[in-house]
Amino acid sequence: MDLTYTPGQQAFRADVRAWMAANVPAHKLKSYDTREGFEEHRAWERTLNEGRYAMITWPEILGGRGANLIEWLIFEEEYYRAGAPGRVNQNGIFLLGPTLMEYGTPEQKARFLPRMAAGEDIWAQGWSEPGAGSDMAAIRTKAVRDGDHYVINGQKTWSTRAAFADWCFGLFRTDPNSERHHGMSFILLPLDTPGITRRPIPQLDGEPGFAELFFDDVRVPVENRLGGEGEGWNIAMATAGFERGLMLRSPARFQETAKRLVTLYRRHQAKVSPAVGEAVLKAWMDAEAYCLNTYMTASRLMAGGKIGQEASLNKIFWSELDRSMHETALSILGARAELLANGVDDPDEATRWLKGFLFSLAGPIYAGTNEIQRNVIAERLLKLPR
């Protein structure tokens, strides 16, 4: 594995760095889990699109730059280095976008991807249901064919960004007599369709990062189905592979967190246990290891490989790394951390660590719980008996 960047890759990095320096907002945007912050982040997506940086791996005709995955990793490193805003459309550009590239018709790609890149359509995901959390094979919401439409009835829950998003993608049971992973289809639908009711779900910090979606005789054109009828499970597994194995959590996110953790440790080193120093060192090494593993995955995909069940290993690693780094930061800040967040001594940094810690607690749950991922590893990678 050659880790030396080519002159072309170095020039690309310089271009991204210069663009970020000129365009990243000088002030911090409000949380995208509020209506005002959501629209601020939508405006940032439009700015990225104007620079053709919204999703650089897509073809130019669809709003991208035709970049390869190594260039995407370089872009991500510069993005996090610049402290650019979070991506409010991550469900679209990182999950649905690659899935549309692989399974969408030319008409669907032309219809959805440019608007996604421009931030015109912000996407929510509709996987979980009451009684079917990480076990997507237990999904019961039905989409019954009626001529050129499906009529959807049922409920989704824990739908990320659904409180304010424009569109939703999800799995729906199109064969009412089917069981488990058979008879489901992958359907895209606008969230302002008559018959849809959304009920925001507050997170630990009180902001509505999720929503429940209720479907009462919701009519969706058949042309909004991605792939063939009944093929939804395999398509959804491809989406989950992008989510767990590569796109959702690029290594730059954790490398920047590790750098902040080292800075925090150095500032408080005289007051904390030497054992904390070991935890900081481990966090740094784990972030670098995750980076190298991701570069290896990207190289394998560029050589024609596919993301497989090893994505479950990846998901467990990055979710536990994120939680570990934030726990270490709080151990450095000590019992006064919550007071620091309320306005005493470097409040912004303390608040950031506290909010990050609360979010990191969700990491082992979203994108498929780590318990489910361990089952996948045991049964499909290690071939252990049930």
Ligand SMILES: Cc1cc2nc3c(=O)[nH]c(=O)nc-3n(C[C@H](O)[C@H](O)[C@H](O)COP(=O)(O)OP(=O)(O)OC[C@H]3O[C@@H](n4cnc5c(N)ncnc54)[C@H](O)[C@@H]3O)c2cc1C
The other form holds:
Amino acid sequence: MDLTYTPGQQAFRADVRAWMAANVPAHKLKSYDTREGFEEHRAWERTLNEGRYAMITWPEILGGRGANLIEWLIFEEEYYRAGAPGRVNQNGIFLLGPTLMEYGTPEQKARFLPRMAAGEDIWAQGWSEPGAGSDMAAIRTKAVRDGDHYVINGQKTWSTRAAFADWCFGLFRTDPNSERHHGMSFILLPLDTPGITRRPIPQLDGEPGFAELFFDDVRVPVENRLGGEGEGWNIAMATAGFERGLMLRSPARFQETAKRLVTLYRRHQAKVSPAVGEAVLKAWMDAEAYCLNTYMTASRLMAGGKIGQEASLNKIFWSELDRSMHETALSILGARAELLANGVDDPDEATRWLKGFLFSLAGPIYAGTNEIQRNVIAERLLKLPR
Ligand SMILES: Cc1cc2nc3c(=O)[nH]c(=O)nc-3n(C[C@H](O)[C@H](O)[C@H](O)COP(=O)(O)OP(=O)(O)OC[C@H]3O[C@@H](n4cnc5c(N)ncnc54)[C@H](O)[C@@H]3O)c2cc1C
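Switching forms now, from the form predicted alone to the form predicted together with this ligand, please provide the structure.
To see the whole picture, the full complex is given below, headed by that same chain.
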């Protein structure tokens, strides 16, 4: 791993910085968990695509720049530095995109990836069910073959962005007699297909960040299956690897939070205990360590390696770091945080810290709970007995 940037990488950084300066919206977009904000963020995805910045690692013909993972990390650093809007299509761009790249047919890549890059299709993820969260092998929603279609019946839940999304990728039991990890397939379906009912679920802040999805005799063409019939589990594990191990939470996000935390601390330093200073320092160092570790993962992948079970270590690290940074910020702001949380006269960004704190509480749950990641580490990395 070489930690010096090449002249080409430095030039790329300068290009991204200039493009962001010219294109990032001057006003803050509304939350993408509202209908209006969702469409504002879709328009931003379109703008990114026009600059060919929607997903730079994809081949040019599919809307990318054929960039490598180090360039992607540089892009992310500039993205967060510029304060660019959150990615409403993160399920598509960061999770399904790499999975399609690995398992999709050439037709599927050409059909789905350019539309995803352009924000024409915003994706939701349909894995969890009421009886299958941590224990995803307990999925019961069935997709029964009927000629050149599957007929889907059942229910998904906690599907992020599904209140407004256009498409969903999910795991469905295509062999009705199968058990556990066997007999599941990875299927892509438009959310306006007849027979689908979506019921939005409000988050802690009241906005519908998720939805339940109900399927009643929903017909989906067989060509919408990704990979072979019954291979869904292995494909989903690859998607989860991208989610936990690299793409979903790039280090730049946490480094920017650490910078904001230092600014907040400096403003209130005289009033807070030395222990808070220690926590701020630790947050900064952890964000830097996470960044270096991600550069190492990227280098390993570029040399032909796989994400592997280390993704579980990674997921625990970023989710706990995010939560502890927000807790430290709230301990600096104290009770004032809630008083200031209407966005008026808010130089400390109390509203943002509060919202970020609420979301950070979900970090140890989504993308596989941290308890389950600890089980994975114990059994598969440390080879401890069950
Ligand atoms: C913000 C957010 C976004 C999400 N987005 C999506 C999405 O887009 N699509 C989707 O399909 N799902 C999504 N989920 C759902 C998420 O994947 C599940 O919440 C998660 O897998 C846990 O499942 P569960 O909620 O059913 O909890 P359970 O599985 O019932 O677990 C309850 C508790 O028991 C613990 N536990 C369970 N089994 C074990 C075990 N074997 N060993 C030790 N502890 C155990 C868990 O760690 C947890 O603390 C999202 C969740 C959140 C919070």
